[in-house]
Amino acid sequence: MLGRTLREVSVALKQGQVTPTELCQRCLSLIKKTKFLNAYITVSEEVALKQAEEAEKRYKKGRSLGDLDGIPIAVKDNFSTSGIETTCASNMLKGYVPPYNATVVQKLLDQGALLMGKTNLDEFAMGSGSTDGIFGPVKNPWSYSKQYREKRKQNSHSENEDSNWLITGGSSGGSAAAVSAFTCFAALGSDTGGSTRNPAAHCGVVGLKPSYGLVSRHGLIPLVNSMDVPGILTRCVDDAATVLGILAGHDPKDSTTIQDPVKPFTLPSLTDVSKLCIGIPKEYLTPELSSEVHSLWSKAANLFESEGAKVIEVSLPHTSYSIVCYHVLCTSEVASNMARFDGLEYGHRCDSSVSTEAMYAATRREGFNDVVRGRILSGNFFLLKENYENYFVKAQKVRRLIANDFVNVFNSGVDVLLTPTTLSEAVPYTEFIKEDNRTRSAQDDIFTQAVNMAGLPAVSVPMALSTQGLPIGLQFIGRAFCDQQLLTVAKWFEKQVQFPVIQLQELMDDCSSVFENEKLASVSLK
């Protein structure tokens, strides 16, 4: 049961084939099981079985709230949870239980769903690996995954596998491994600059990015407010538009929301791609890009054409500004929010009583980590009165040239754009740490955050395992506003490549209900 999807689960409860304590109970045990990934914070264990009390008797009554009604959900710790510790994995705030809850959160308890808990990420969401934060890092569960380990042993390896266990990416890895480890069926995540793609493409599952003021960012702790978007992990394409359709719409409490209604959507299934015209930008073939992710990228534009599809080169000219660009951008909108946290009015707040200003500075020094004081120095000083033309102006309207690039794409056109949504698949901890975090987080955001400053949608989707056995996912970009089109499309793909369900019988041995019904479908591609 845990294995199904989101649409399937939600049929399964309907026909009272399970109920939703019963489901509630099964993930509860899973999170348990798979503790050591440390996908989790918080579980909020009680508030879970008393929201699938409360599903049970709806259904009981058939009554159901809709798709959502009974399924387990986990959120990101950044999104504030009334009455749930949220903590951005911080000692800033560590012990904060915010008074309200996120419009999204609001809107998936409006609708039914059990909080399962608030899961693990980079401190503040500032980082590409989930390994930043005051938790501790998340570890993948591929890294315990039969197709990995086979690959492993075949490979001669040591058996050392604790040693060896891989990131999850991010900063949403907690998100990410809880979705791909069948703890629940769908996760809210960030996405700033790749937040949420970046864990999904290493994860094996789905990442959302929704457009930009299609979704509510009200009580989502603001990392970059120009660029935050509240994103959506699951196990497929189906499942996020399920998700999607719920969170849409405009929010009074957000002012950069739509004004227009959205419906709820389910995605038609495309027979037939001869009328797409899908773009592969030139500049997104990086001498970084790893051999296996090019092939695969390669082999996936050969799919589109070899069944009817126009595929051609495009030009995104200014790519090669835009890392320099949105670091400008994101550290001095970064430095300006981060100044809310001065131990006054909540958070943590240091012993020092000397002055308000050496307890201001005890408190943020004692608060927040390395990287975060980092990207507050580096953004301070590109707004400072002698800097703010020459930096902030100037990549300020340096995003408006990169935003244009892909208007001009798109106005030529091409429906989607089809790229890598990392430069290889995930790598080992040990490796990871090597480099520092923004060393790190320039080089994993090649492909993703150009697409937050242009505030477009953009999905990652599982493709194929690498030949270590770990997955590989691709972008696809759509227009503003144009995510159902972008969805379509990312659905037809989903299903001509069949990505193998993840195997995860050793990690779970005595759990194996969860797996019943699941077979290992064949990568078949063209």
Contents of the next structure:
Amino acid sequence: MLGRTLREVSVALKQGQVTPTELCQRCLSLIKKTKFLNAYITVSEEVALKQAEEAEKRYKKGRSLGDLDGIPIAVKDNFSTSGIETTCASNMLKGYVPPYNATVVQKLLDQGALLMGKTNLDEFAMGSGSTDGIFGPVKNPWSYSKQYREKRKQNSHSENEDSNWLITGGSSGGSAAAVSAFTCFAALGSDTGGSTRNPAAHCGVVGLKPSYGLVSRHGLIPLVNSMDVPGILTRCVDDAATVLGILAGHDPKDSTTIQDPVKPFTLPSLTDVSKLCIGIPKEYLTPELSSEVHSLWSKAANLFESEGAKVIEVSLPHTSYSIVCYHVLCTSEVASNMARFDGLEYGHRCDSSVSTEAMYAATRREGFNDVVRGRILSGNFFLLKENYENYFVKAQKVRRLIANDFVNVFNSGVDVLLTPTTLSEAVPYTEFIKEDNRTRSAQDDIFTQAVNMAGLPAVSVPMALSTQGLPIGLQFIGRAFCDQQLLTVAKWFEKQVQFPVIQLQELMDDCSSVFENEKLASVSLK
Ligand code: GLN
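Now show me the form predicted together with ligand GLN; what you just gave was the form predicted on its own.
So here's everything in the complex, that chain up top.
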């Protein structure tokens, strides 16, 4: 049951094959068994069970609320949830309980979804590994999969099994791990420079970054307001479309959302791709790209071509400026955004009472980690009167050039771009932390950041397992507000590649070795 799609589980609920409470309990038990993944910061067990009870009453009366009624979901811990702690994985917000729900959370709840908990992330979503939050790193479920374990046994001899666990990618790593490990059916992430697509690729799930303005940001604690978008993590493209259909639309509380009404949609099953034109941006073939991702990317392009699609090489000439441009714009917005955390209104406040200024300084010192403080410092430098023109204004101009590159390509007749999502498969944690957060983001976001600067929709779809038995995803980028077309192409691709299901039973068995003292019942995924 836990491995089913949203539509399938919704049918099962309607037919009474399973009740919302049973579903909720199965997910809760799995959350407990996979606690060592560190995917959740808060498990909202009581809330979820209460919601399940209410859903059950509705089903009994034959009056279910909507497509998600009685279905477990999870939410990244940078979305405000009424009455449930929202930390952004930061000391600054530890203990902070928002008085309202983010619009996207409210929309999910209005459909009857069960909120299982709040998922782990990099502090304030700054990072690409889910390794830099105060609650510790998230472990990639694939580290414990049968597929990876078997390959590892063949290739290595001595190492301690658990010391080589892999990162999930980030910053929405908790959400990606939660979906990948079947602890919920869908999860919200956020995507400012790749934070939904990157962990989706590493965890073998679908990660959708909708068009900027299609989905409300109200209640999403901001990183970069002009680039942030709520992201959707699911196990298949249809599920992502279902969730997008629920979330999309104007929100009076977010003036950047579109005014036009958005109609709910179901994705057609494309049978003929011969009218499609797929663009392959030549600048995305970077020296750092692993040969395995490269060859899968080519294979995917060939697949489209062999089925009759037109596949052409295109150029996005300003791509190489995107990382540095993002850095200036991100840190500048961070410097301004983080000013709200002053120890007065909400969140952490230090003990010092020497002066207001000393209180601000000590609060922010204690509240933020080095990554956040470093970005605030850089941002304030770029915003200095004498630097503003040379850095901030210039970066905005470069951002326009980057966005125009995409406009030009799409105007030339390309429907969708096909690129890698990440440079390689997920790496072991010990490897990942050899580089600092900034270096890591600069490398890891190389294929994802430009999309945020252009506001376009993009989705990462798992394609195949690497020779090591780890997931590799590819990215499709669409025209602004053509999210449905993008997902239709992604769905066709997903059907062709038949990405394998993670062998979770193996993961469950491994739980027992991780938690030696814990008694573990075996979990049925059927
Ligand atoms: N890795 C990027 C950063 O740290 C993107 C993060 C995100 O998308 N939230 O800024």
